[in-house]
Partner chain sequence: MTTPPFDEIDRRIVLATQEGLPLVPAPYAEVARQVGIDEAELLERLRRMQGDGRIRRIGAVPNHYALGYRFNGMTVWDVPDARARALGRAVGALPFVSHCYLRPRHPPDWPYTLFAMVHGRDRDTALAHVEAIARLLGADDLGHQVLFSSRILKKTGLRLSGGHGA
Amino acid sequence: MDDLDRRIINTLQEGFPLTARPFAAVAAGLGLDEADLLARLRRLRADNVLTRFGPLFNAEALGGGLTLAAMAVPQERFAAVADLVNAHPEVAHNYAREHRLNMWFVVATERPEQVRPVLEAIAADSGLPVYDMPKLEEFSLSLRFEA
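Going by the form predicted on its own, give the structure for the sequence I pasted, one chain, nothing else.
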């Protein structure tokens, strides 16, 4: 990442304009044209510097359900179990960790009572226990890069 990449990431974390051409508005604020900004974002995604680009919704404030879940998956089954987990549209993202509980994922549903059946289905599909770790307290963190 160069200084401009860092400025782009910092700027996009501050908010995203709700206009007909939001990338053009962001680019103008950075002294770029829209095509250059989009090319840089595509490169950052392709290089896995950015693994996700999109809004974060407070599912609970919208009346939905949300939980963090974890599983201890045998390494030889990891890819297959990841496919089972990711087949559920309620799974927002899934990632590996170097820990006994080596698969972590977020389940987001339209209503709170829908979370438990998704976790139960994943446990049944995989034959492995799913550990539900619902949020007890909200923390907000911001990652900023010096440019």
Given for the second form:
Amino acid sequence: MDDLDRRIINTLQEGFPLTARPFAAVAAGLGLDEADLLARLRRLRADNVLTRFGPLFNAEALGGGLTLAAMAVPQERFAAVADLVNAHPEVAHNYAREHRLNMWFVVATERPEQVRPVLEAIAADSGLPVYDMPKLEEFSLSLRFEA
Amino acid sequence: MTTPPFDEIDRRIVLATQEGLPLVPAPYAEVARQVGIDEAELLERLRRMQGDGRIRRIGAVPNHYALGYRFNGMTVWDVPDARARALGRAVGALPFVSHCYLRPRHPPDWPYTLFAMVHGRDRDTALAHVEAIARLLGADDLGHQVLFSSRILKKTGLRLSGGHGA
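The block above covers the form predicted on its own; next, return the form predicted together with the partner chain.
Okay, now the whole complex, with that chain kicking things off.
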């Protein structure tokens, strides 16, 4: 990753134009041409420097369900339980964390009532308690990282 | 009903873009073709979804580990319920807090309600952020912990199944 990659990542976190040739517009602002920008973006995606490029949907505003859940998973079962959790397509993110509650995952569903069955299935299949920690209020969501 | 209108075409737009936009010169024309509408209608609908908050933003989502942010701490705070909202607004306004939420307690195992994510390229930077939050909360900090993430086990966008209408 070079300085130009960093500028591209920083610029594209600010937003992306809703116009017919958006990459050409962004490229012009960065002083490069459309094909170069696209080539770099494809590489950044392929290398997983960018996990996504596109619209970030708000699951709740779309009428969906969303929660954060946590589990205390014994170390010797960690990989197997991670596979079991990740196998649910509704699990959007899953992070290992350094705590007794060592697995934290986000469940996003099309409708709010679909969250609970996912958590219940994970609890039943793993034999472990699942702590449901839905968001009660959101104070900030900046989602921006300086590259 | 507070949910904004979400029709079958919007649903198809979500399905067509939830994995991301195609990296081609005219990405919206390509998505419009997949959805079966013209590009102008797609752009209008995306603008509407962005305006009413169904789309938070359109752009790049970096893997913060790949950018060198190796120390990603979920800080969790036990604060007095009566002050939780005011404190949440204050903590959420700190420039280094990327997400800030209020969540339910699970006593006795989990007394923490205020969650704030902090990030650093080194552990000391992340811990300095935690200290700054502690100073801001002062006597309202009834106990806190920092849970550093050690590994991403899964990370995808929002997923709608393609199966059936809502």
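Residue numbers count along the first chain shown, from 1. The term rigid core refers to the most C-alpha atoms you can superpose between the two forms while keeping them within 1.5 Å. Source: prediction; values computed, not measured.
Asker: Does superposing the core leave R97 with a CA shift of 2 Å or more between the two forms?
Answerer: It does not reach a 2 Å shift.
Asker: If I superpose the two forms on their rigid core, does the C-alpha of R21 end up displaced by 2 Å or more between the two forms?
Answerer: Comparing the forms between the two forms, which are aligned on their rigid core, R21 does shift its C-alpha by 2 Å or more.
Asker: Answer yes if the CA of L50 moves 2 Å or more between the two forms after aligning the rigid core, and no otherwise.
Answerer: For L50, whose C-alpha is compared between the two forms after core superposition, the shift is 2 Å or more.
Asker: What is the magnitude, in angstrom, of the C-alpha shift at L32 between the two forms when the rigid core serves as the superposition reference?
Answerer: Looking at the C-alpha of L32 between the two forms, the offset is 4.1 Å.
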